[in-house]
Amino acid sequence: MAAGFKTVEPLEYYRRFLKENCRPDGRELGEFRTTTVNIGSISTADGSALVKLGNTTVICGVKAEFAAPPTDAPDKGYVVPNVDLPPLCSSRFRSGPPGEEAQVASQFIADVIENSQIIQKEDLCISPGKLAWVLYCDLICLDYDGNILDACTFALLAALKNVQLPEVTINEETALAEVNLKKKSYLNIRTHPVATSFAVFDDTLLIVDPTGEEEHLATGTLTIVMDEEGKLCCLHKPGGSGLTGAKLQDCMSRAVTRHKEVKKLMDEVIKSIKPK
């Protein structure tokens, strides 16, 4: 009965829960699903990472090559995030070029990028006008089920905290570059900026960490993106309904505790993986 409800009314079935201030899958409107992470999953990647938030799954790889640095940014190297989402994930994606969610995705993560300083590009320069590193950072989700922003942000930095990359030297009679695989160090992460995101119900109600069927329901969602020190680095909301200040205030202090929660978590996994 309870099944049959659920498909003909999906909204009114919700609502029924969020009465009583819990959601279908038994969680309260403040808290999220089961995270995990596992840092240094694929062996051929620089650097990498395997998130779980619930069901949604993504895999980050952070593959590290040369560039001549740009000519207006002399000393600077690159970091190029792309998001993929797969028909693997889930249904309503399809094979192809990336579709306008993907796109989404990948302009939100590079926004965070800039905006947090997560790493200085200038720590990316080996030698200014002739040499940097690029960081090409992919994204892949292999399950589909709301909230792939939190997993997005997260994934990126776990993995970018995993990454080595080797010491470079210039040769100066010769003028190539020299790798010393022997001497690798780890890059210099600067914040640890992490996504709380939201959604809105019938232009009032807040819930946290919304799965795919929540925020197909949701009359708007947002995501809020902390450092460390309770900065805000980003803030996306894509239309929707509006918010009042109150709820704004209470959403980023949500966003702060999370923070805590993640960066807690990440900590721990780091520790047990770092050779004693």
Second form
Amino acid sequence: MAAGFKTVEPLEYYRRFLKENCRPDGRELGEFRTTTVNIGSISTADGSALVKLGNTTVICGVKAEFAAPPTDAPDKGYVVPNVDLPPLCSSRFRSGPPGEEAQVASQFIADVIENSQIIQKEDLCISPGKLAWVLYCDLICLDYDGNILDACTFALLAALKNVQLPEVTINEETALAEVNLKKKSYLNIRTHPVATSFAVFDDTLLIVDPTGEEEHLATGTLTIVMDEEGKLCCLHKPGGSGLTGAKLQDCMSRAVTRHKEVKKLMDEVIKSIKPK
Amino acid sequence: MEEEMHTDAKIRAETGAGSSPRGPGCSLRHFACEQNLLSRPDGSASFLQGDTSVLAGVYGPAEVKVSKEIFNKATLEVILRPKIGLPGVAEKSRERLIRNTCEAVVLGTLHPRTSITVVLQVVSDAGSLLACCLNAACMALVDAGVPMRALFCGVTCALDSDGTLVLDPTSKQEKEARAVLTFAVDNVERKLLMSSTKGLFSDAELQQCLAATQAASQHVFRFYRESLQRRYSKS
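In place of the form predicted on its own, the structure of the form predicted in complex with its partner chain is requested.
Okay, now the whole complex, with that chain kicking things off.
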């Protein structure tokens, strides 16, 4: 009977739960889904991570290649993110060129990398003006159940922490690069940006970590990306119902606690694989 | 044929400092708005902020493709064309921001199974582009007579390295700033509709920017009102 009501009046069905301050999957309004992370699963990539946020699954693979640095910044390398939402993850995506959702997510990840200065681009330079690293970060969603931005940001951070770059020296006589695959070093990750997404319901209620259905019923969304000093890298609110200053403050405090949770999880995972 | 209304307004906040036209603190650049300048779209507007200029055209409510129709509301579409080159991923991201902001204020339920298309063309970019696009879109929607529950405006704040706030920055100020924040505010409840940020900033600075935005939006809304009053009082 409940299933029938849910199909006919999804919003009303949802409101019944929200009145009791909980959600259909049993979570409270401020509770995140179970987060699991797996690092280094793709052996052919220089760094990889798989993040599961409830059912939402995103895998990130980082490949490093050589490139000539840009002429206006000869001592910088590149970090090129790309988010792919294949038809595998949800019935609403078709195969073909990236749809709007994928493009917006790619732009969001590019902005997070740029704003948070997670990697100093100068660290990626091998020889100024001649050779630099370019890190291609490919994020692929395997299962779309809402809150794709949080999962992508976390996957990117975990994968970048896992990246090991070989040592490169330029042979002066031949002017060719010599790669020493035996000597690898980790990237210098300067900050740890963590994203927290909220969905706005009926212009008043804020819930954390929306699932796919909740995102569909919501009247607005908000994503806050914070680093460990409490500085904001991104306050992404793509339209939707208005928010007052007080509500924003509540979101900030929730984002701070989420950052701590994610950082703890990351540190545990890194510790578990470091002794190699 | 409706007369074109060219309205100028030089806006300066009461708390602005100094005699220079752009003193440190809260002062917006020179605004200008022209409506009904294109003959084909149902509504059009050109919005100027300093040297930044955006031309907007609105078609709607019009017929919608069956694949895109929503049974109980209007389908809103935003197309943003940059000044040079083909639209890319950044334009798609901005289109999503503008579209969601418009969806929050347009009364789509009055025109179900129709489409409302907003086309924005960047004529010149001298800083605060997203805010100018939002203002042009709002004025064009008003010119087209699309029912809305509130008007909205865009305001850009830039924070430079020592934390000074500059409203409505020029491209040079944006490049040198540590953080650039763009907000969209509605005029009925003054709530934050849209926010897009670039760079690092703290929570306290965010509150400062929001307060400055609220003050600046008062001026923009007053400019909208004066501009429309002048247009309709003549004819």
